[in-house]
Each structure stands twice: as structure tokens, then as C-alpha cells.
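One chain comes next, on its own, written as C-alpha cells: the form predicted on its own.
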Amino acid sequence: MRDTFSDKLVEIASEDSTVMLLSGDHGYGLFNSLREAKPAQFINMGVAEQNMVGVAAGLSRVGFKPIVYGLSAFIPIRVLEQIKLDVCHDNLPVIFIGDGAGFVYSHLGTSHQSTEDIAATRAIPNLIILSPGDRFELERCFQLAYDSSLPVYLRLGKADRGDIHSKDLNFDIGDLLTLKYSLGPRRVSIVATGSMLKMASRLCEHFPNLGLVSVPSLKPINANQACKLFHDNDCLITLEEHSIYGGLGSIFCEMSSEFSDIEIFKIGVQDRFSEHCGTYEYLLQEHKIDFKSLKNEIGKII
């Protein structure tokens, strides 16, 4: 997924001269293509992340289209008021990319990992929210991303966990991505995002009966497309790397308490911080995302 993102940052910017990429003293390597081909269209804020955004807000009001880049515990953890109230109260085309989200920096420990970023984000008025589950989904969203000329947030989790798709995407901001039809006289789904996506491919093919829903877009999510989901379902289990509390899961809640009375399941992180440091595998084991808690856990459920 990251070299896939640096592609198509090269392939924006060489395209259009407004774009500008700011970074908080992260990314080296990441953008080294970016910087050989068009090194007028970087800039290395620092250890900044705040002013960062109040230079981006600059920018953008002068006909740049900048694009903000920093782990995800900082963009936009450590900025949502600046995300606030310099960009999006005047809704203005600055992209936020958020590296890392979840335990990717699990060594790092509790100030690096971000499972809050999407409860934070949503309630800001005029950002969108898009979280790619593999390198596919990330190029339509980068690409739409940058069509919107709006501020989103693009929140990017491990980048290593393999394709789902085998072809280029054509769906639209908000919509739902139905890869897998429930069967079986119960019909239960598994709705993923982000890097949940390639666990939740895994848990179908141990449990060939379960649906598999993506949803790339998490602010807005196509009404229309979330009530036939409702309808065609008996039980829903969302499952995201990211708290039990104002992502994925509640996003679903909330949508079928105004459209269906459908039964939902959501997993994710608990409401607790991690205990220890360690690998980003043994991170998933000790908050219970990992595949075997998964298949135990969903054995139950269905």
C-alpha cells in the first residue's frame, strides 16, 4: 500500500503544480520519489504538527491543494483543533493522511497508537473519512480524495497485509463494497475496514457461510446501500483496529437504529490501553483482533 501511495502522490503532483506535500519530520523514504521528481511540491514542516495545518489552511486559501502527512496519533490526533477550525470550518481542500493508524508503531507504545482517530474525526463538521483496506481501495481513494476538493481524512493502517482486490476500483465516496454475499439459513456479514479488511477475508474463508462487506468510506456511508445491507442480513459483525466506541461499529449502530432493528456485533479494541509494547502481531493478540481470538469469537457469534 505505501509504495502504491507514493505512486499516485507522484503521478497528483506531476499532474498539478498546486499540489503541495507538508510533513511533520516523517516519511523520508516514503516520499524520496516525490521529492526527485518534483521537489519544489514538498516541504519538511518538522516536529510542528500544529502549524503544519495552519500553513496547509495558508496555502489552500491561496489556490494550493495541499496534502498533510504524519503518523495518525499526531494527524489528527494531536491537531483536531487546528483540523477544525483552519480547515474545515471554511471547508477548505487540505488532505490529512494519517500513516499508521491502529498498533502499527506498537514498539513505540501508547503515544504512537491511534484507535480513537476515527471517534474524533467524525463529529467535525465537512470531513470526510476514508480507510482503504488494501492498495486497490487506497488509489480510487487517494484519487477521490483529491477530486473532492474538500477536507478528508485518510487513514492508512498496515500497509503489508496483501490485496483483496485483483483490479482497479470504480466506487464512489460513501459507498459500501459488498465482496461476499451471506449464505446459509442464517445470513450473517462481516463488515471490515482498513487493515480488518484482509482478517476479515481470512475468517470467511475459515466460515464459507459469512458475508464480507469493505467499507472504504467511513464519513459519509451511502444510506441506501447501508439499508439493503440491513435488509439482506440477519446479523452483522463489524470489525475494525480502532476502538468499540465511535468508529466502524458505532457508525453501524447508530445507522440501523434509524433503519433496521438488525442484530450487530462489533469488534474492536476494548476500552483499555495496551498493557504492553511489543510486536504489531502480539499487539493484536493481546486486544483479542488477532485471527484465532477472531474465529473463536465469531464461532460464538454464529
The other form holds:
Amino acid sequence: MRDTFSDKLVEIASEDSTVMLLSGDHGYGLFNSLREAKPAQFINMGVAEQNMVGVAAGLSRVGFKPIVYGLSAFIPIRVLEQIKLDVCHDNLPVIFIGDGAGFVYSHLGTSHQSTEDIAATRAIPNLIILSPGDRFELERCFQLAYDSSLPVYLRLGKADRGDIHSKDLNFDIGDLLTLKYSLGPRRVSIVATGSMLKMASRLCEHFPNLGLVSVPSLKPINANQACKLFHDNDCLITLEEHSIYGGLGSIFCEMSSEFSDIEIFKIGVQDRFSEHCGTYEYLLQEHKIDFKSLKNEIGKII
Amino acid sequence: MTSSIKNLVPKKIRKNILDMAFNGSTVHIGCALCLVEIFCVIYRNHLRYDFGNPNDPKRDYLILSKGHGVMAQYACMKELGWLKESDLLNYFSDGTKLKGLSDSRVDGLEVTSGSLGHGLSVGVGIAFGNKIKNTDQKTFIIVGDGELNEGSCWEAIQFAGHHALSNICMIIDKNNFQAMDETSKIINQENLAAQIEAFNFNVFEVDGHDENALDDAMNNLLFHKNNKPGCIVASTIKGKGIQFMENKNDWHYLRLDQSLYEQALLELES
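Show the form predicted in complex with its partner chain, please, the one above being the form predicted on its own.
Everything in the complex follows now, all chains and molecules, and the chain you saw is the first one.
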């Protein structure tokens, strides 16, 4: 996914000289191609995230299309007020890339982990939130973010989980991607976003009757498609590498409360910080969203 | 409606501020009164803009980062013809557009501020963009001395210095007070000019109510050739022009009743 990100960035920046990548001194190695191809369109803003977002807002006022890159623990969390006030209030065309979302930085602890960013950004008006699950979704999300000319938060989680899709995608902002319908008799589907899409796909192999839906666009979500999903299923299981408060699970519970009485199980990170150091896989176990824990949990549900 | 930069004179602007403050029963009166000469000099002599279109893309930018001084800017915008008499008369009425803090959705105001430490970075971004585009557009940014408590201001200052944004004129409204007390008692800024200078700025220290001194400082900053951003540390008096408000920090939050309003008008005339 990181190569896809870099390639897409270079493609967009090469076609549009107003695209400016601003980094808060993060992204080691990630911007080598851009810096080689378009050195003037890469600016290391230093370790000064608040100013980076304010400057991005200023640049967009005079015709630039800034892409603000940081780790999701900092972009958007550290600069939430700048995103709200400097960018979203004026609906400016700024893309925020929050990389390493979830437990990617498993060895580094809470400062670099982010499981609250969707909840925190969702309530900001005008902000689109995209959360791709593989490199095909990423490429499409990046293009949609650029084409929208609106404020977008592009959440990037664990990048090496492998592909789900097999070809270029053409979805729109808000679309739900049904990858597999539940075979019933009790119709249960997993609804997953970001890094948990691959996990959901593995779970579907284990439980072949499960349906699978990818949610690369967390805000907005196409309400008609959500209604159809509620109609076509008896039960949904949401799966995300994010708090169960305010993320994908909450979004679907909120929507179902308006449109449906479908049963929804929210699986994600409980209301706690990580306790221990360890690999990414270890931390998924600690938070009970590793394959084995999920297999047990979902086995109970279905 | 008569609109002319000739009306951008301190007494007229202060009268507009008092009218708005009384009509809307607002706070932040002292915070606006100290900005009057700064705004008058910028609008009258330095800022390039289109009278008919505050959003002209070729304009110079004037950014009020200390958004709570916004009545001073409204008062000028009324004289420029960008606001109507009724806007002042109905200030703070239900359903009206002018808020108590700078709001970018009002034509003529560039940023939404009031939460402090935002406007400076946005202004620096505008200046940075204009430098990349190689335009001759300037960016004036008015910052409060209390606002400089915010770390984001210093992020912006170090960035502007590093990138030699000589198209910036940052004016620090140094009235020596902030909301709750004297600035020196909260976060002391004894050597403010030297601090800013150390970030690679050209700095002038002037009396912020001396229009000629402000004028000279802006001329010097904007025509200098040494490729540094400019800063004017403008010593001002919070509540300037109304004796019973001058250096009385309660006028950050006090409101005018009928008798105080009349007394203020009398003082302004005397």
C-alpha cells in the first residue's frame, strides 16, 4: 500500500503543480519519489503540526491543494482544532493523511497509536473521512479525495495486509462495497473498514456463510445503500481497528436506529489504552481483535 | 452611505466601535479600541484592495489573528462601504452576520479567529503561497501580545523566519494586558522585539497610536531588501481614547450602559 500511496502521490503532483505535500517531519522513505520528481512540491514543515495545518489553510486560500501528512496520532488528533477552524469551517481543499492508524506502531506505545481519530473527526462538519482497506481502495480513495476539492481525512492503517480486490475500483464517496452476500439461512455480514478488511475476509473464509462489506468511506455513507444492507441482512458485525465508541460500529448503530431494527454487534477496540509492548499481532491479541479471538467471538454470534 | 478612506480616522472609528458595543451590549471594547490607529494606517496607506470587492484575488491580505478586536475592523469596514449603518445598529441581533470574533464568512475578514494562535499560521501560509507564486501581494497580520502565549504562534514565527517571508508584516498589539491580568504577571515578555528578531525578522518598536510612526515602520518594513519578514511591536493602550477605560483591564469584559455610553461619547469629543 505504501508504494501505491507514493505512486499515486507522484501521479497527482505531476499532473497538478498546485498540489503541495506538507509533512510534519514524518514519512521516512515514503516521499523519495516525489522529492525526486517534484522537489518544489514537497515541504518538510518541521515538527510543528499546528502551524502545518494553518499554513495548509493559507496555501489553499491562494490556489494551492495541500496534502498534509502525519501519523494519525498527530494528524488529525493533535491538530483537531486547526482542522475544524482553519480548514473545515471554510470548506477548503486540504487532504489530511493520517498514517499508521490503529496499532501500527505497536512497539512505541500510546503516543503513536490512534484508536480515537474517527470518533474525533466525524463530528466536524464538511470533513470527508476515507479509510481504504487495500491498495485498490487506497488508490481510488486518494483520487476521490483529490477530485473532491473538499477537506478530506484519509486514514491509513496497517499497510501490509494484502489485497482484497483484484482490479481497479470505481466507487464514489459514500459507497458501501459488498464483496460477498450472506448465504444464510440467518443472514449475517461483516462490515469492515481499513486494516480490518483483510481480517474480515479471512473470517469469511472460515465462516463461509458470512457476507462481507467494505466501508472505504466512513463519512458520508450512502443512506440508500445502508438501508439495502439492513434489509438484506438479519445481523451485522462491524469490525474496525478503532474504538467501539464513535467509529464504524457507532456509525452503523446510528444509521440503523434511524432506518432499521437490525441487530448489530460492534467489534473493535474496547475503551482502554494498550498495556504492553509487542508486535502488531501481539497488540491485536491484547485487544482481542486477532484472528483467533475474532473467530471465537463471531462463532458465538452466528 | 458615504464610503471613503478619508473617513478612516481614529475618532470616527472609535465612535463606530462605541456604537456597536452599546448597540450589541458587547464585551471586548478595550481590546478593539487599542487597534484603531493600526487599522486606520493599514487600510488608508498600505493595504491594496478593491473597494468594490473585498475578495479580489489580487488583494493584499489583512488578518486579524486576535479575533476579539474585531469591532475595530468592522468599524473600518463600515467606512469602506463593506458594512452598512444597519449592521452596526443591529450588532448582535438575532439572525445577523457579524459575530463577536473574526469570522471568515464575513466579506472583508480573512480568518476565523478568537481561538488564539490560528490566524498567524494561516497568514503565514497565504504569504508562503504568494511567495511561491511570485506575486507582490503582502500579508498584514495583527497578533495580540497575550495571544503570543500560544505555542502555535511561535511555530508560525520560526517558519516565516526560516522561509524568509519578506511579504509579511506582523503587527503585535502590545497593550500589556490579557483577559485576566497584566501580561507581565502571566507570561512575561520583557524582550519581545529581541525575541522576534532572533527568529530572523526585521523588527520596529513604535507607539501603536502614533499614525506617522506606524506609517514609517510599515514603509521601512515593506521596502526593505534583506529578505526577512517584518514585525512591528506596537505599544498600545488597552481602551485607548476613552479615559475611564484606558489601562483598565476590566474593559476586556465590561459592557456599556446608557450613561457610560454617553460618558464615553463625551470623552471622545473632548
